[in-house]
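Just one chain follows, in the form predicted alone, and it is written as structure tokens.
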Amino acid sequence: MRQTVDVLIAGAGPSGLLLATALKKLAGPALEVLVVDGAAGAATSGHRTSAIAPAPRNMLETLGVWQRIADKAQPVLRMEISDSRLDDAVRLPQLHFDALGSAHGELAHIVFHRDLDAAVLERALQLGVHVRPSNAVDFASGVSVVCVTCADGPEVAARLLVSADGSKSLLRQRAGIKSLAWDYERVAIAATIGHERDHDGVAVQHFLEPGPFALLPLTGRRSSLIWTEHPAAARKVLELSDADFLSEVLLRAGHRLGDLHLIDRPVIFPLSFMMARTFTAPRFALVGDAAHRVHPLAGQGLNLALRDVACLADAIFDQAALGLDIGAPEVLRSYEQMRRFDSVVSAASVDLLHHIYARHGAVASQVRRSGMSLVDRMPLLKRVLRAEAMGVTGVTPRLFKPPQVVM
């Protein structure tokens, strides 16, 4: 028999499960929410990390997720950025961002994907979100419902279908939504590094010729390494012994953290850009990587996804509170207006930064260094850039406000 729900979310990653959690937290039993994903509940492997800005962290706290990962999240108190060559004897940062003077006390928190995934799933189930281990493979939108075909057979009727199934979203293709996409011809090498000295909450990013090389602070004397390389060079890096790999890291990072040791063997993942031409179709919406994928150099991928979640939750809840159709065109139009322009501007800005820093040569490097030094001497501009990165600019969705304001 066909199952009927209010909202069906395809994808049990953080975006999908957080949207489900938000809807149940805001509306309670008034909304029946189903998440479908063939990999639902599977343990997240690897050691990839993300930065969570203060405003999205407010949402996690309101939803009861942050309390489950707070002791595993490392605050970033300072960011140091430099542009340099691999053979430079000294890499002095040209640009700094400090948490001092910020009402939040930190620039961001660094968390492991695996910790966030587990916490969100636990909280979603606790609030009554139904999770079905199957994949949504097709759908047909009608006047009042959307009928979703799942891989395990039984069809589901929902008032709204949300695609949170990643940058290669099958449902986005089924909806006929085109996207603008390209490959950066770079990959990121990710690893967890232990070190002799404390990092003091400082995140470091060196822009080298292949791309950014970052060490992001983790709890304890550990850091998350994100190292951008050409694919062929990255494959050679993976073949190195632990000692040789750490020697290459020291060559790029310097000795500020003392002796290093490898906690997790490195893995690689491709870097690409994708932006959907529209975020909605009849009774259908995109969130997270299904709507946009950006270069990780600014650490905004997850934060953009969480803003999608917060804005769509606002649009749905406001309609549900009035007893109106949550899949109506005005709901989707409201979400599109809140997210489309902001996402394009954010993604284009990060893409522009990538292309600026991808230019080689002494002249290009000197121009970049001079530009960063100039920005570093402009406190007002730095405050604006810091506020944007922290997610506290523009229209603030309900869940991005401090928990005491939301509740």
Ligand SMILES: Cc1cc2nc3c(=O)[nH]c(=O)nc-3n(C[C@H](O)[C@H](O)[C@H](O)COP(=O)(O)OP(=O)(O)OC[C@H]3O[C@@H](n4cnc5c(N)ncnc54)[C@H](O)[C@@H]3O)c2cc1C
The other form holds:
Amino acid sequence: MRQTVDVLIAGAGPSGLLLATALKKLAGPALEVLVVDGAAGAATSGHRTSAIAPAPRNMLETLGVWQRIADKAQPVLRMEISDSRLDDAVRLPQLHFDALGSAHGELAHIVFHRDLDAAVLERALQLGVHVRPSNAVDFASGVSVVCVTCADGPEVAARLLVSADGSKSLLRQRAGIKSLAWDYERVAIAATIGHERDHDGVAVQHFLEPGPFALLPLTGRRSSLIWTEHPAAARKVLELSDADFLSEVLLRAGHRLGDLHLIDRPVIFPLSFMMARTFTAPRFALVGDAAHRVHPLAGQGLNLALRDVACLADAIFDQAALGLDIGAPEVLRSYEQMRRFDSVVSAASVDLLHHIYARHGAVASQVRRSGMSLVDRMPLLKRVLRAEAMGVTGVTPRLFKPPQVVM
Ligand SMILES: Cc1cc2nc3c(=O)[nH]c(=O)nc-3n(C[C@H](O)[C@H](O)[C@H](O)COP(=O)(O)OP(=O)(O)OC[C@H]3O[C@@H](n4cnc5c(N)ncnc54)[C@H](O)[C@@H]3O)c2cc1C
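For comparison with the form predicted alone, produce the structure of the form predicted together with this ligand.
Okay, now the whole complex, with that chain kicking things off.
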């Protein structure tokens, strides 16, 4: 028998589940929301971490998710950036950003995806989101509904289908939406490191020859390592013993954190770029990694996804509040206008940064160092850059405002 819902979301990653949570929080029983994902509820594997900027953090707080992970989230109080060579004796930061002087107490928070995913799922279920452990495999958009075929059989009719099924999105392909994509020919090595001394909430990013090498502070004396490497070199790094791996980390990170030990063994993931040519089709919208995938060097992947969620929730809620069709073309147009251009600009900026820092040689390095030192002495420009990274520029969707404003 065919099930009927208002919104069907394919994908129970952070984008899909947060959108479902937002819709139920804003509209309550007025909207029936179903999330389908063959891997729904499976604990997130690995030790991937994300930086959550203050504006998206407001959304998590309004939705009642932040309260469940606040004690596991480490505030970033300072960010230090350097450009150096592997054999440099010290890595002096040429550019730094401080939380001090910002309207927020921190630049961002670093969280483990597994903690975020578990908290969002719990909250979504509590608010009455239905979750079905099955993948969406196809769909057909009609005049008033979209019919979605799931792998476990029964078809679902919805007013709107949201594709939150990750960067390899099957539904994006089924919608015939083309994308611009390339491989960076680099991988990121991710690991969790324990250290003897406190990190004091400082995140460090050293731009070395293969790309950025970042240590992001976690709660306690722990840091999340994201080390960009050429694929062949990264495979060799994975074969190292713990002691040899930590020696390589020390060579790049320096000794400011004292002795290191390994908490989570390194894993690698490929780095690539993807931008969908459009974010909507009739009764269909893309959010999160299904719409765009960016290099993690600026920690913007999840923040872009959370902005998609907040903007689409705004567009749907405004229409639902008037009792109008939430899958109508004007809802999709409004979402596309809010997100496509902004996503392209953000993704292109991150891509440009990657290319600037991927240039080899002493001259390129010297130009970068001088440029960063110059920016470091320009407080106004630094304030703009900091606001951009914190997600507090441009149009502010309802859920990105402080919780007391939204409620
Ligand atoms: C190693 C790594 C480190 C990262 N670090 C950062 C960082 O520091 N800061 C940052 O901001 N971002 C970071 N990112 C990016 C961030 O993880 C992503 O932007 C974020 O996970 C996107 O969430 P999503 O829900 O859109 O997609 P995903 O998390 O990919 O979730 C997609 C979901 O869809 C499901 N699915 C797939 N196909 C179907 C289907 N046909 N039907 C139904 N469900 C389906 C999958 O099972 C999955 O649960 C990192 C990414 C990686 C890989």
